[in-house]
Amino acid sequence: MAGRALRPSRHLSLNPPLRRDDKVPVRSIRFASLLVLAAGIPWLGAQPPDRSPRVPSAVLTVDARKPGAAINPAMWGVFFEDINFAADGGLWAELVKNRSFEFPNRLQGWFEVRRKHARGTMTIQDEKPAIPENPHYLRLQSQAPDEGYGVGNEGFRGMGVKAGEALRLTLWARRGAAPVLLRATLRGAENRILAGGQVRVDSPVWAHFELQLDPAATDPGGRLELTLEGPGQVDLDAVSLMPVAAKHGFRPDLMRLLADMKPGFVRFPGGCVVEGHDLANRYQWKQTVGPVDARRPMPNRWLDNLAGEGRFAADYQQSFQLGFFEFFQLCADLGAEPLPVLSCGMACQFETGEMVPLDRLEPFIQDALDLIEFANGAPSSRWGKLRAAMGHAAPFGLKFLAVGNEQWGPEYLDRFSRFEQAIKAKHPQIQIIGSAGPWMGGADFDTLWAGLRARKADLVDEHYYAPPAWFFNNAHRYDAYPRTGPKVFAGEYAAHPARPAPGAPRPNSWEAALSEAAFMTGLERNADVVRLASYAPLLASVDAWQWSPNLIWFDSLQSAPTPSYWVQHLFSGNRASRVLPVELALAPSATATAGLYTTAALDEATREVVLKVVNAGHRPSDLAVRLQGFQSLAGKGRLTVLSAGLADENPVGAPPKVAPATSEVDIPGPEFTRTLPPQSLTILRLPLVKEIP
């Protein structure tokens, strides 16, 4: 266990009383956030040698002979929700908006193109469609001999294209009375042509066409134009423009950031989108699998419920190109456990609160059972056969399933019971996750915990959005939780600093990230209680956000990891296998050092002790480390430091102000002193040798 150094000459209690802030609602309002921070920091290993006597301000004793609770290897994960244009226009690399003309405004995202003296018409049709599930398509008729009549697409706040990075254009088309030439042009700023090509549409029935476009320049605001070369008629549908390098459809730069985090799990698809405004608007996984072109889009839950941000997004739809199969594929690509969340038959209780009657709940429960078969079933099973047909014959190995998102009340407990009984009867190995509601404490929270404990839930999902001070003050939150019964899933958390101005996004500041790091030491220290944890939300477009702060910000071309990203990255990248007991105390001569948070763990695979220490104070702290149980250490350790000014951020497109610095350091023996920079997270990996008999 670890604690905070508060008073001189006193050992810290390793089990301080549990405190909760019952007044801060978890949901408050999902606010928008600026971008990210990353800065150069003083490296402990790079400091010049100090020959004067070192007087530590705190002493950290680690007993490496007594490994404690096992740490879940999948403990640190990520939470994905389609908010802030995180899916279409974000992680999903499609550049065309409203590709199948199925938005409520059928031509949203599209505009008429007239070159020279071209004349024509563009209309939406649904007679003999290419895709019966999405019957609307676009008919272009060019009436003048001049070439250049057609249609353009603006993308998601512009199409970000890069020189030398090929794009693949695909579409369904059929001609009218005679064959036509269809020209595809990618244009950028000042109408500059970035790439082009043409296809001959000579089929009177729907046919699939593909064309590669190779941009000659980089432009964040590109647009696609499809024009007829001369008079004629063509019908178009399912128009897609994707980077050739987008493996499995995912945007490469965002995937690199996710992969670098080494997440243990991915929670998907949300969040509030699971619940929906009402039950008709809930996320239904069966509508998101099968052929991509046949998936019916739906208005996004965040289209007009913008959590107090005042940002209306009329074009915010869900195409479901990124559907449940793609989410499972994402997990496989990242080496992460899939953790899907399903509707329990209750719409958002902050919205309509619509509930399906208990006697009509069976289809919702069957959806859960069918999902397990889709993920884990043999290719000969009904849903396993669909998974195999989509390209993944092997099971995905689903182990977790969350029932509901942020529901509360006896109605939720009744529904959870029905799900739990049905799932455990057929799939006892699946760990079922219940909801602790949208608050961090209080009567509803306690009632849910008691009810889920009685119903033998495997895990309980807790959410916390609060000011940084709450996270500092609650680093001990789980020290006094019961050690038996359901475990904790810290499914959504983020420190929310104050807004710099009304309507401005909440900053992704180093202060917020530092407070999260302090809180996370308590999560890891209590790994026998807390089994899973994920920051939320994950992704946000700088041009189309509804909520802040967020872990990663991006525009059409670039992405930027926030300071909170680096905290998550360092905790996940420095995971260990078992908690080690620690004692943190002020040195007798210390006078005013406070704000230390720490955890220690043993990496049994590499034979290393992993120390994570947060110095939240405004002054450097000399920390004396006493490693018990070993006579000496290998000569070198690995030191990583993350430190910056509390207000520092990492905006997209700007040099980062907050980023980790890693170095190799000399370890003289089992007792040594290191200086912790002010307002810093320090991670030290200490190789073990020669255990004391």
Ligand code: AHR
Given for the second form:
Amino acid sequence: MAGRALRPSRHLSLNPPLRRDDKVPVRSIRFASLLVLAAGIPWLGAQPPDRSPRVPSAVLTVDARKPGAAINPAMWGVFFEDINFAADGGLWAELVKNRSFEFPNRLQGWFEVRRKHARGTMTIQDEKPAIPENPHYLRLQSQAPDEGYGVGNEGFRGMGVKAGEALRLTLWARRGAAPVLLRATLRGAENRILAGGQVRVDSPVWAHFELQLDPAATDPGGRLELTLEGPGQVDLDAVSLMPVAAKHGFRPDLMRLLADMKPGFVRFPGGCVVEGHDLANRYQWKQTVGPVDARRPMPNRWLDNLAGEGRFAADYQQSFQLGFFEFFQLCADLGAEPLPVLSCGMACQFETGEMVPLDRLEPFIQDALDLIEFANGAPSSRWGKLRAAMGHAAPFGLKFLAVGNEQWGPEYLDRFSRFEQAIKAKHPQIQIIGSAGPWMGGADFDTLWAGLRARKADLVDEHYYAPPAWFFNNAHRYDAYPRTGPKVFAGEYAAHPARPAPGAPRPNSWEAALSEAAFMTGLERNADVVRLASYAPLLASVDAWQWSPNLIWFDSLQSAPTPSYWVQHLFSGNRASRVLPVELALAPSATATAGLYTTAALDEATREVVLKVVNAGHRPSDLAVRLQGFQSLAGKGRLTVLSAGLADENPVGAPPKVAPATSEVDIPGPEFTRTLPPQSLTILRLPLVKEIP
Ligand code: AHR
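Please supply the coordinates for the form predicted together with the ligand, as a counterpart to the form predicted alone shown previously.
Starting with the chain above, the whole complex follows.
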């Protein structure tokens, strides 16, 4: 029967309205009560599909005449942190690791190349450097070149090289006593040559070189070799290999996935990387802007703190090629609001907890004020001038600033006050975000909320990482939140299923994603309270991860949207402008429908009602929809269904098991029924035509 298929065909009819005698007696429950009921029946996890006879189970009434709270158009965003090699080796498309020879192990990522009987030396030098801020460079001396003496770079767990996708090699070089020929070769498995070219280095002073390499074959484990063709000496620094197609430096496939999500904002650059192990290791935005070659790398905070998972990654440094200018550019490219997080002078409280004394907090506050000028100031201002010199004369339009990441205690509230007063005095339009700490409730959480309310924070950033059951059972969390005072920023959340084995990543399963969808219906229904929300973390390398689950996994060549990605994608892609009141009536015997979670909203721009319904039950559910206030609908609606087995995942390199199916549907009128597949998210866009006078 149409409408019951898990994957609807391209054109479907919705079930006709329930006939009067179809109706079973119902209990009328306003949506808030429904969710309390849903919460009262704990989520039981995976169960086999129930094939027992079905009953019409629920009636959903939506009053389209009474649009309520405005939904923030930027509500659904993303949270980018340099964790799991998300920046270098991830979104930042650079293929060369340790390109400036500034890692603590100066030769990390590099290896000697001796073709046939070649002999020579490779040494690290710092005399008369090309880049004074990053003074180390590599000196190659070839005594017996044979088929080539030189150096190779392994990339980030291999360089992803694609046939026909041109790469741009750039480097600084200077010759020794005589000019030399420097050969660049891209090699793949079994030493196969994928691309090559050469440059003549004839300058005794540092000069910049550029060469295009055109790979003839695809290889996930490519490496770059730079070899001397004859005897002689060359100094090399700031070696870079980037896909020509990487606009503004971003890896195209990952950028496409992000752009497709239409994120309303990007929270960056973390997370714990903002705080650092100690204050010296905190993220300092000023060290990430200006000429790329002059940015000094720093050990990544996730290098050795693996939160009980992932692998030790001695090569995990932050090159800051993806720095604050690039983050703002990323936001501009995505059409998303920038939402930077700054250190509040407190290092990670799970680690050193180092704190700058209050009487020495001023430079931290100045960093925040300068950042606002960097983003929004006129090109004539000190920091606006730097932004313009970097290629963006127009302001980036910064509206939000988060003070600290996961902080707690009275020390945080004291520091927050100082930031808040200084920022609001100069930039009253900036919305300041305070931290509710790392917990989802409890005494510290309550104290932070009370303190931030008293200090008039604009938004409070809440984080939740919990099993799927928590998300199902907390779909009502915000129904009872105060309607005045600071708004909520659900800044980091993800359902964390159990690990299948010790050390294995937690699965990015459909069960996890479904529970997030149920929770997100509660965020949207409470859009007057919850203004912003972002899943966490965003990106992860399958070869070098420290945290799971994540929204998008990738290897050197491919990327895979997880089931959670699709949930975010569908909520973000089906945003509307005003919340609509919904009421759900359940059949008295319909315990199964307690697994229904719903939100309805009006898209004033397109004049559509947008329904989002999660059926968390393990059997289909017949939902009768009653749209009040409109005589007729346009006849055609848009239906999107996301449904799968609870354990299904979308691993990198395998055909996806979880993907949305969208189709056009005939809508018989303002009353119809829809069969919701078991364990599904259904989104219906219903075009309104004629209002009842
Ligand atoms: O998202 C991963 C980490 O989780 C973030 O860095 C931190 O804010 C939280 O504890």
